[in-house]
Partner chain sequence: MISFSECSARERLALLLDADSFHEWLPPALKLTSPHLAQLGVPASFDDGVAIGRATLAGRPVFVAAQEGQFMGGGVGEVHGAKLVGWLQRALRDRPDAVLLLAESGGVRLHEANAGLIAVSEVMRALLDVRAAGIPVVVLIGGTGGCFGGMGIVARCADHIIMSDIGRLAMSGPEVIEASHGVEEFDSRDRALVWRTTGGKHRWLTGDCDALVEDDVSAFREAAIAAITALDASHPVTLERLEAEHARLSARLDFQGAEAIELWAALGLPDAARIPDLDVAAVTALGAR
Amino acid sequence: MDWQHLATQLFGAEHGIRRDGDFLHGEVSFDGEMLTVLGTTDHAPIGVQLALAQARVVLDTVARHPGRALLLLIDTQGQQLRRRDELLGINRAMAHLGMCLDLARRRGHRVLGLVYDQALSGGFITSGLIADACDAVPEAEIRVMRLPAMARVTKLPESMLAELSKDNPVFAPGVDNYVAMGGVRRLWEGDFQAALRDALAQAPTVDRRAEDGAARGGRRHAADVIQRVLQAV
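Just the structure of this chain, alone, in the form predicted on its own, please.
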């Protein structure tokens, strides 16, 4: 989905969201309240510059607008794979972005993620998967790792992983599988303004992804293991 079309559906033609390269940011009015919007477009690779630009918007919102909700518009192919960003410390820049979002949550800001196009790898992990809740449009493409890459990491045959992915969402890409696992809370269909209104009203204050995954059958044991670990500590 084109970000301009999405922004117009949510906030009207004069939405006020700006594009600087692949970086989206702006302040919008929704139901009489101001929201901070930030994100990426054109399947942006998240490099040092883009990670720090997003982190700056988050920190500015925390400092200047206590309690204001943040909406992350997600369209990324993952982290920037080039030597310059590796030398500059892309791992630390992305970790900084994730920590800024976590700080906003701890300071009482509702942080919502919306995958409106593509969400891959570390670019998704340090944005939508750190939000209070992450939603998606039905046509979104979500995966953390392709099966060939997963085969190389796990040392398991790709054919075995392909067979496992037919019945186990953990091994399979696709937005429906991330809903089943609890990583995506729900899909937005129909009235996007109503969907955003519900998302803001129902933003969880605790991480329920493991419980959602168990209830939906996508991650059957994670919630139980978490509770057993907490009881043992």
Given for the second form:
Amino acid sequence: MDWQHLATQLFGAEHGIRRDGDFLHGEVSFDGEMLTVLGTTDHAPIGVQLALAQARVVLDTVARHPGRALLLLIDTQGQQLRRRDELLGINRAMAHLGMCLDLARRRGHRVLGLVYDQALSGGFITSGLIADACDAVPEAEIRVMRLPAMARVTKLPESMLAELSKDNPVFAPGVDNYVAMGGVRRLWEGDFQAALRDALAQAPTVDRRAEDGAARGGRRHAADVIQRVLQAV
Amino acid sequence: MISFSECSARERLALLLDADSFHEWLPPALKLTSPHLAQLGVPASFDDGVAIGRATLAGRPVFVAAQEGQFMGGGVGEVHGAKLVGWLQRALRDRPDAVLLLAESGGVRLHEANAGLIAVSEVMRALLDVRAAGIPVVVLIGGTGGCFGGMGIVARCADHIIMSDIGRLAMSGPEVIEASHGVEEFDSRDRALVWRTTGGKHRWLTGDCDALVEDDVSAFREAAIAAITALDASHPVTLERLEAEHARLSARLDFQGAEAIELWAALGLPDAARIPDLDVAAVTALGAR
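Could you switch over to the form predicted together with the partner chain, since the one displayed so far is the form predicted on its own?
Every chain and every other molecule in the complex is listed next, the one we just looked at coming first.
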């Protein structure tokens, strides 16, 4: 979905969110409370620069506005696939962004992710997946790779992967699969303002995704394995 | 001298830690395999590619985990990831002196990609919980497979990284970049190019790792002992530290280009073109920038 359309639905036509290249940022008022909004658009590849631009906004919010909630608007094709970014340490820049968001959480900021368009692998790990909770719009696309690419990498027939995907959310792309596995908490349907209100009111500070995945039947082993490690003699 | 890179994950643990001190949780005898690989008809491993447990290092209690690069490239699947998360949560509870992760991984295991992606982010959050509790986390990278993808991010969340010159630390593999942007962007078969872009020497010179060692298990052991001795507690992640990190990373963007030798020259390193030929001791002597 278009970011302007989303921003207008949530915060009105005068929302105050700016776009600089693929980078979105702004301070918005919602229910009389200020929020910091940051994210990307146009399926942005996340390279060193874009990771740092987002980290800057997080650090400024922590320094200047203690406790203010952060809303991450996610639309990315994944990490920037360039030699320059690897040379400059893209993994370190991504870790930095994730650690900035983690620090914000530890200092009492709510950190909410919203996949409003597309979320892929490396671009998602240090945004929505490091948030307190990540929600999505129903038409969002979340994946590591599509089935044809997965068939090539795994050297398994695509038809077999497609068949297995019907019952096992681990294999196939799709926002519903991420909900079933606990990676996405819930989908925003209908009234987006009400959905954001709920999200701000319910920002868990502990990681419950493995339990959610088990309860929803999409990730049946992770929570059990974690418990077995804790109980092992 | 025993090559770290040529050892299996369990051989590394046996040689790195105090003799016979490794106690494994969920060992292979329990046959905890990936149900997803079984569905695909792909051979599974009884430890899902990672060994976790406790041990002692120079007499001090530590938690250790080692990824097996020979199984699915060390890729993180649902069970593999959950073992690491449980191990980190247990560290939070039992409070060892340090946590050591012998990382060798291509990142998310593509055969169970969605679960692997979520699992890597759970590992990252659990690792940061361990650090926040004051327990230092040390990552060792010296396998031929390197440390890539989400695990490359996880590694940089740790307090301390030890690498050999054979080790590589990065995000996307050169093959993936070549497939996406062409051989002129990144020639994955040019080994010299690959290693000077992502290898241990480059990461040492730019401060992306904290110790550079020979491909020798005892060198890794010495560096790990030195690390846990120096790091009596985890460096807390504070706003001030993250501001310093931000300034450091932002300054990197001043460099225009994609060639390591040019970057080293820009950092003021002498005879940058000859650095790939130097041995570990000579590169270490150049110091980190």
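Here, rigid core means the biggest group of C-alpha atoms that superpose within 1.5 Å across both forms. Numbering follows the first chain given and starts at 1. All of these numbers come straight from a predicted model, not from anything done at the bench.
Peer 1: Does M160 move its CA by 2 angstroms or more between the two forms when the core is aligned?
Peer 2: Yes; M160 is a residue whose C-alpha shifts (by 2 Å or more) between the two forms when the cores are overlaid.
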